[in-house]
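Presented as C-alpha cells, the chain that follows is alone, the form predicted on its own.
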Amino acid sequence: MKARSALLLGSLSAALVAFALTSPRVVAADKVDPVADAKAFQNFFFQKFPDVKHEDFVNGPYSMNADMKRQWQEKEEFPPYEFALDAGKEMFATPFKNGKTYADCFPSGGIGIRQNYPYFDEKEGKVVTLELALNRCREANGEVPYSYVKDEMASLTAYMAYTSRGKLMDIKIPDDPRALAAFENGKRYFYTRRGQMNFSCASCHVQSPGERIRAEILAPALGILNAMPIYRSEWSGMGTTSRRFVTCNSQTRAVPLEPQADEYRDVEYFLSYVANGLPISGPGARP
C-alpha cells in the first residue's frame, strides 16, 4: 500500500512538473490575464482527451470514457437529485415572511441566472458567489441564512442550476485591479499546494481526471463547476460548491476554511470563468 501511494505521488508530481513548464497559464504577477488563461486552460484539457466533446466536460468523470458515459446516462433517467430539485422549487416560491420572495432579490427573478454566478461586486471590492447572494436575501428579508453545506442550500441552488441548464457559462472580470487579485488569488489557490498530503487542486484535477484514488474518480477541472450542486453517492445526498471545497480540503488533510471564504469565493470565481462557453449542467450526480 505504502508502495502503491509513492508511486501515486511521484506520478502526480512528474506529471505537475511536466505541466508547469509545458502550460503558458503563467504569467508575469503584474500581467494577469484572465482571457489568455482560459484559453490555455481549455486547450490543455482538450488536447488531453481529444476524443471528448468540449460540452461533455461539464459531466466530469462520465466524459471520461463511454461505460461511465454510459452509467451517467442511466443516472439522468431517474436522477438521484430529484427529491431536491422539488424541494428547492417550493422553496424558491415560497413567501418569505415579510411576504417577498427569492424572486425580489434577482435579476430575471432569478430564473436562468446561475451562468452568471459568480460576479464581481464592484461597490463591494469582492466576488459574490450564488450561495452567498441567496442567504444575503434571505437577511435583508429578516430571515436567518442558511448553512452554505446542508441541504437547504443544495435544494435552492440546485433548483436554479435547472432552470439554467444548456446555457453557456458567462462570468465578467471587469477592467477593475481587483477583480483581477480575486482571479489571481484562486489560480493561486488552485495550484498551491497544502496539507499533510501536499496536494493542490490541480493535482487531482488537472493530472489525473479520470484515475481512481481511494473510492472516488476523478474529474477534470474544466467544467467541474458547471454541475454543481451534485448529489455524491458517497455523501448519499446533495452537496454544494462550498461542501465540495470544504471536502477536498479535509480529504487531503488540509485545514478548511470557513464556507464563503474569500478564497473559497476566488477558486470559485477562477474555475468559473476558465469554463466559460460551456454548458450549465447542473444539478449533477457522481459516484
The other form holds:
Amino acid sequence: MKARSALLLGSLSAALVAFALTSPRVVAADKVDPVADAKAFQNFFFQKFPDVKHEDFVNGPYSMNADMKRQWQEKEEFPPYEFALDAGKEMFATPFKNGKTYADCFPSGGIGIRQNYPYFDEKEGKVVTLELALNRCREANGEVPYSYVKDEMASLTAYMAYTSRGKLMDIKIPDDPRALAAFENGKRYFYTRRGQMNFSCASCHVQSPGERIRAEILAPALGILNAMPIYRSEWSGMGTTSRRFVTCNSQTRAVPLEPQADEYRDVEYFLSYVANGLPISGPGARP
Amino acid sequence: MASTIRVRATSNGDITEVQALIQHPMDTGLVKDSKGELIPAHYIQELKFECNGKDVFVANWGTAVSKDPYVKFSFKGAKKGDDLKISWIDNKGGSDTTTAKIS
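Please show me the structure of the same protein in the form predicted in complex with its partner chain, now that we have looked at it in the form predicted on its own.
Next comes the full complex, and the chain you just saw is listed first.
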C-alpha cells in the first residue's frame, strides 16, 4: 500500500514537472499578482487611448471628448463643488464636543493624505476607506456618524481631497494573504456581471469608455476614483465613492449593497490600487 | 453662516466680466420628498447686480432655473476697484446681499 502510494505520488510529481516545463506561461495565472494586474490595467487604457495624456485619465469623460473638456475647463473657473469645499474646510477645523478635531485622527493632521486611502488595516484584516475612517473618528469622539453617500461626508472628503490634489495615488498591498484576498475579491466584483441588465462595472468603464450612453460619455475605470468625491449635475449635489457604487448597481438594475459593505471596500481597494501613480484630482465635477 | 453668493468680477479694459454662483434649492413645487409629500416651491424671483448705483443685470426668474444657479455676463462702464452689489429675493421672502470688488 505504502509503496503504491509513493509510486503514485512520484509519477504525479513527475507529471507536474513535465507540465510546468512544457507550459511555463500558465503557472502565474492562478496566483494573485497585483503589480502585474495594475500594469496590464493601465497599459490597456494607454493603448486604447494613445492620445490621452496619462495623468489626464483622472478627469474621466472630459479626457475623452474635446467639447466636453472645453465646457468643463470653463466650469472649473467657478466649480459647482465650491460650496461643499468651503463647508468641508469649516467642518474639518471645527472641534468635536470633547475638544478634539478630525486632525487628531489622521496622519499629518489629515492634510494631503487622500492618496493613501483606502488602506489595508492589518489589525482588522480588512480594507479601510477614508469615509469609514472619518466616521470611526467621529464615533470615537462621541459624535454621531454621517451618511456615507453625500452631504457632510462628501464635503469633508472634498476638502481632504482638495488638499491632496496633484499627489500621486499610492495604495499599498502589504504582504498579507488577507490583503491579497481583498484585492482579488474587489477585482472579481468589478468584473462580475449582475443585475437585470447583466452588466459588470467593467462593461461600461473598461469596454466602452469614451462612448455615449444616452447623452453621457462613459468615464474610463482608470483613475475614476482619483476624482472622488464628485459634484454630479445629475444629482445636483455631491456624492462619495459609495454613492457612485450604489448608483452604478441600481443603474444596471442590480440590488445595491450597503455603503461601505466589504465588497464595496474591496472594489475601491482594487480600483485605487490599479490607479497608483495617477494624481488625485478630487473633488471633481461630472455631468 | 457663509454667504450664499460667490462672485468673481474681473475688469479687462472697458469690459467687466462677472461670474456668480448662488446657493439656493430652487424647488419647483413639483417634486415629492421621500414620504411622498410635495416639496413646496422655493425659488429665486429676482436677482440683481448693481454697479455704482446702476443696475447692470436684473433677472426675473421662475422655477425653471436649476439648483445652485450659475450666472455669467459682462458689461461696460466699470473700472477696477469699483464695488459690485449682488442681491436676490426668493418667493418666500428670503434674501441675501453681498458686495464684491472688481479686480
